[in-house]
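The data below hold one chain only, encoded as structure tokens and taken in the form predicted alone.
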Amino acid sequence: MTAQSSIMTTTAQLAARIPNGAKIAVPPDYSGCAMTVVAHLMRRPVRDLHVVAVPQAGFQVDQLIGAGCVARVEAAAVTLGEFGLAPRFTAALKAGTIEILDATCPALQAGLQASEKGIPFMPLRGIIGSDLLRVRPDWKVINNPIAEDGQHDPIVVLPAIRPDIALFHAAKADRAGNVWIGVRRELMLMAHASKQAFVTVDEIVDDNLLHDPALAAGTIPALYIHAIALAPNGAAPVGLAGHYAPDRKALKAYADAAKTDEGFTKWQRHMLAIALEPA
């Protein structure tokens, strides 16, 4: 595969080409959070983000919340897990400056498949009986078309999810723009399934990673990445499983300064000072 240099950015550029509004595909905390970007974004700050969680969503979200960046999430989940409620969503939410979309992590997964395969919807059962279709108007319900004749069928038809760009951290790229996941397969789902792949790495190789058999499964191939930014450690404080483990400190002093309005202010006044080098 041939070089793709003009791929490569800085985490301020790969940030200034999100739009304001744009509907952003983002994975869990576990997973690779671009938080150097996410940083950028709050300082900037971008407005009326769609947030697509991939299929939860923790930390990163709730910062860009607080700091008015978003206008709707779409997930299954919004919580920081061990260190409790997401603050600032759970805030947003009782004021009604955020819109809601509630998902299950595989109705996610399935509307992200109907993109990645250029169809128009994807099918689904286990949603039928759950009060997800009175508060999701566009998740249909029909007869499964290919029962036998007579035969009582229902199933759940969900919209094909086309986010404009997936957000990710990953350990490594290589200057080919190949960007190496692991078993992180919800990542590739992103990658296929969004107009673009915006991708921040700890770390660019030389090497060639589709060429390397014990990587090249992992490998989500250039042909889907749009930019990459080196970012050491740009997964902190959430963490890259495998790589470096969450700061539980700097997760818990979020925690609990989020939890009002002035301690959000404080906490992201302190944190773009010390996460960005000057614009």
Contents of the next structure:
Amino acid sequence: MTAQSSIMTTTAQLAARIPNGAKIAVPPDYSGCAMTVVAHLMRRPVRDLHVVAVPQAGFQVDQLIGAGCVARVEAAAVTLGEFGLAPRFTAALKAGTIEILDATCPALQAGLQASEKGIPFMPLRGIIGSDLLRVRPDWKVINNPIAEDGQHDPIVVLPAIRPDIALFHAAKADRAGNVWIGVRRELMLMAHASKQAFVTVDEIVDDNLLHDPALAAGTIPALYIHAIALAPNGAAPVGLAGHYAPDRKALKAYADAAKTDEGFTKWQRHMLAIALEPA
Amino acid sequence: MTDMQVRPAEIMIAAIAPMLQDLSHVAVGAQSPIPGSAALLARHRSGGRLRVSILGSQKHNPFTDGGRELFDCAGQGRIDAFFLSGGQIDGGANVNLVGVGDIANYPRADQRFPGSFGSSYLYFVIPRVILFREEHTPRTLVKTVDFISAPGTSSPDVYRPGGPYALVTSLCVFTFDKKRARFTLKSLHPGVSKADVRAATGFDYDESADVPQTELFSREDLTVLRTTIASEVAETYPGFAARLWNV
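After the form predicted alone, can we look at the form predicted together with its partner chain?
Once more the chain from above appears, this time first in line as the rest of the complex follows.
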């Protein structure tokens, strides 16, 4: 079996390779969510995921929480945006069934950047005096070691964030396993920082993406990619910026249904029946 | 002319736009339609000289290095103004985006908000952060926030080129004095009295004997806002533009 053929898989097999307890990095709703894989994970259901939102979570993560897949969310925010608060997240926090690691956007990005570089931590300005420092004992304040002698210059250092798996959806990949993401470079960061990257794509093209300089700059090399599954329209209903819009009707239906446990259960049954046809 | 009657959201836009005059680069969050409208209007008034970066916009978002670029850009001092809202804002300009209730019970808050977003960082590095909150009640403008997502002021040894500049609500405009860590009532929106603001505000603040009315739009500005700017706003904030201007 060649290397590239082992990368190509199905959404079902890709989802099966995400074990219980995995630490997975996921993008915000506008940046390419692998919603077909999320549906497989909900049907199984996978358990005890540690979800790292890069840097905020929405519909994708709220659904996983509702289906009982998540033990811990690390995020700068969890929200359905103009559709309101994330109802399953809010309910689970209240019930004490999930743990939240509150963060701020650049802290998550900095933690992932530390992993990109293979270093243990990254310093970041700001944060000092915020209650985030109180609820995040893993974030430390040190004195700037480069400061001039005797100068007190406190600065926060954030531990490297090293997810087991980056999971996202992109417009296209080639047969060599390169994935085109355009300007959505938080996906590049996620892939670099994670041990493995699992990707679904709308289309698989014949020409090598790295051979076209205009495309190569927005392409994650196959070096960082461990699984690719074809999933046309795979970011629906949250949409893929520049390719297809969010399905506002479907998102509204979810936001309404997920307000109650019963509503969510009913929504989930219906969604899984449509999203996952029998193999 | 009743069609030239200024609407409440437009008063907030009118209050914010002049604060952006003479700046080089203003950034706006994905869920900030009122500041976004003010920034686009200020850009129009500047003859296009003001750079406006709106997250979530295809047209007004220049960033090509992913979600982190805004923060890196701000950290270098390349962004002059930004906007923050909060579930709670207190008299020291501390902002709470996490939740309400006994902090000892964190994270099981009585009411959970989405989270701190970029506030814990941007509040420190962007010189002119304008706070905005339409709902002006003792519930939102409180004496002390239950959770500090981002502090209003810092001790002198903390690196902090940025911080709060003003607070704009549906009733009035406050300015913020960093040295005294205190708000001052700067102007009242039409039809609002000093007593109205006092009754609706949970924190103490300063006010002079004569507080002027918030300066409103010229007829020309209002027309520009409702035509040129409204259609630009609709690209990023379609729901807001449809509700306010029917575009």
